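A single chain, nothing else alongside it, follows as structure tokens in the form predicted alone.
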Amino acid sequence: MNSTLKESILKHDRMVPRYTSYPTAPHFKTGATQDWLRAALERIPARTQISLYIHVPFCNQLCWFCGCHTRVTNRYGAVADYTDWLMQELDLLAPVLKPKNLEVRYLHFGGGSPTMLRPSDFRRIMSRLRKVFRFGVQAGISIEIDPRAASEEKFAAYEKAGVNRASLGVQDFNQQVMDSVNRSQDYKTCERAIKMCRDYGIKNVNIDLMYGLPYQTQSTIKETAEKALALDPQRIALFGYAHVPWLKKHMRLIQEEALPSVEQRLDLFETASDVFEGVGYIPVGIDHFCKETDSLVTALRENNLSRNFQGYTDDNCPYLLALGASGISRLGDVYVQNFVHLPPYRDRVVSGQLPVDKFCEMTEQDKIRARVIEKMMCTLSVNPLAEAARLGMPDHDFAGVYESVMPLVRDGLSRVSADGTIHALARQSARLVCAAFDQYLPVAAEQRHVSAS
């Protein structure tokens, strides 16, 4: 990265959302009712394809960098109880959804750590899902893996359930870095978990890495990137650590003086990126690197790449149903979120009520801006006028947005073509461009979000 571009990024760097949805979750409203949710579910057409997300909010150990909705437990009884509550939530949804004969195109287990689930409980969940929904022959079934919790018995259950993609939480291979964030995990542990993936038929393996952690240097992250490549993953995600101790109190345990500066973060990202691209991995969006044969690369080239709460995906289903505490569903033009905390989630399902808490009904303005933001996040360029026309609103006025983007243009972070297409000239500037389209992002609320770098 040349010094002029780096200076421009540093000049404009600020706290902006990751834009896995628009409007973003902090702007959802409380007070969603049972009847409102059932009406939204009723509007799903029969026999349509949907995506499912199952949230498992438990871990054995708290990683100090974690921004997820999770809790630490050493008592499996808590996880078993939660599995029962998931079954009850499914039972509440079944009368509305089962008659529709919906086909699951994608299913993702996330967390926390879904590898907390014992094989018997994982099988229970899969069995119940298959009774409510129809799974297509080519259904994508993926799971997030904590390498430290991998076992032959669990992978045997994954194979039988048809799991065909796994994402391993690696973060870094440097011991000092990992110790500084309270995660005891080494290369051999990750190598063993990936071998189990392949031994049990999971050929699509993703590795999640993180930059911006304490004690990371260009030298250590280069070594980590090279070790990651030695494991031959299909995809690599290189996420920026978001240090938000005012939102996540456990982050106060991290030594702030050991965190890299914003300028150093840029160097860390560029160093790792150069390693991945140097051996032929294709950059996708702002933080993914994929083999040429990966479905995300195909989706990018065919202009079908999407972005949802799990990140980049080739999943274009208009209906994403999330189960479990904190799960966020997108049901056409509405978002709905379950209670984040376990007690109210439990109380609702045990009492026979859907555990819905927050919601957002997208306006016509939201729909246009959501499409434009998603396009920018996926392809690093977008013509907002063309996107508005595709949505049947060709007269939409984006004059204010173009004006907001001009400071980025003047400093070389963006370019506007004669036809109105806006280009992000650096991956770190894509979210800054998106923020220009975000009507819900007052400066006072920026502390909810994370640095664009």
Ligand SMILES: C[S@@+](CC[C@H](N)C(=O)[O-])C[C@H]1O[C@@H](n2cnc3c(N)ncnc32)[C@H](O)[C@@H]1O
Second form
Amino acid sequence: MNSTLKESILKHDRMVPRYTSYPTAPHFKTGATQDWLRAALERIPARTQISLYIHVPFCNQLCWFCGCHTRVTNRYGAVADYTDWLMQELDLLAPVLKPKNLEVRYLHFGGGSPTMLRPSDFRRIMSRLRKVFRFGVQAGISIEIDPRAASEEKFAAYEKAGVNRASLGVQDFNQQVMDSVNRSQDYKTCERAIKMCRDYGIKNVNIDLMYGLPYQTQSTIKETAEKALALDPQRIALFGYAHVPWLKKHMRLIQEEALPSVEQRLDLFETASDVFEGVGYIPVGIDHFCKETDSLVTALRENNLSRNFQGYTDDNCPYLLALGASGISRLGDVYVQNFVHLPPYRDRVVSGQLPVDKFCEMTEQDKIRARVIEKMMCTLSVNPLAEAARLGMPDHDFAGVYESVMPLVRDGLSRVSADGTIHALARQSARLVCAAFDQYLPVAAEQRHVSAS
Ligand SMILES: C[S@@+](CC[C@H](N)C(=O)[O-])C[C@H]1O[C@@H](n2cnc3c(N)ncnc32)[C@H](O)[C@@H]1O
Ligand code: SF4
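After the form predicted alone, can we look at the form predicted in complex with the named molecule?
And the full complex, kicking off with our chain again.
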């Protein structure tokens, strides 16, 4: 990265959302009712395709960098109880959904660590899902794997269930970096987990890495990136560590003086990118690198790449139904989120109520801005006027947006072409361009988001 571009990124760096949705979750309203959710579910057309997300909010050990909705437990009873609640939630949804004969296109187990589930509980969830939904032969079934929790028995259950993609939480391979964030995991553990994926028929293996962790240097991240390549993943996600100790108290355990500066973060990202791109991985979105043959690359080239709460995806189903505490569903033009904390989630489902807490009904403005923001996050360029026309809103007034992108244009972070297309000229400037479209950001700024780099 040349020094002028770097200076510009440093100049404009500010706290902006990661835009896995628009409006972003902090802007959802409390007070979603069961009737409201049932009405939204009723609107799903019969025999259509749907995507499912199952949240498992448990881990064996807490990584101090963790920004996910999870908790540590060493008592399996807590996980088994949670599995019962998931079943009850599904039972509450079944009367509305089962008669619709919906086909699952994608199913994703996320967390937390879904590898916390014993094979018997994983099988229980799968068999109940199969009673409510149809699974096509093409169904993409994916799971987030904590490599330390991988076992032959679990993988045998994943194989039987038809799991065909796994994302491994690798983060880094440097001992000092991992020790500083309370994650005891080494290369051999990851290698063993990846071997299990392949032995049990999971050909699509993703690796999650992070940059911006304590003690990372260009030399350590280069070594980590090279070791990651030796594992031959299909996709690599290189997430920028979002340090939000005001939201996640355990992040205070991280030594702030050991965290890289914004400038160092740019160097870390660039060093790892060079390693991946050097051997032919294709950059996708703001933080992914994929093999040429990966479905995200195809989606990118065919203009079908999407972004949802789980990140980049080739899934463009308009209906994503999330089960479990904190799960966020997108049902057409509405979002709905379950209670984040376990006690209210549990109390609702055991008393026969859907555990919905927050919701958002997208306005016409939201819909067009959501489309523009998603496109920018996926392809790093967007023509808002063309997107508005595609949505049947050709008169949409974006004058203010073009004006607020101008400072980025002046500093070489963005370009506007003659037809009105806005380009982000660095992966780090895409979120800054998106922020120009975000009508909620002035309020959101008070809640603080994470550095754009
Ligand atoms: C929901 S976690 C699940 C992975 C699994 N629990 C594990 O850690 O092995 C998905 C990924 O989010 C990333 N992540 C977690 N906390 C983060 C943070 N504060 N900032 C950026 N990425 C984060 C990590 O790379 C992690 O692998
Ligand atoms: S990063 Fe993964 S394993 Fe670590 S605490 Fe978060 S969810 Fe659990």
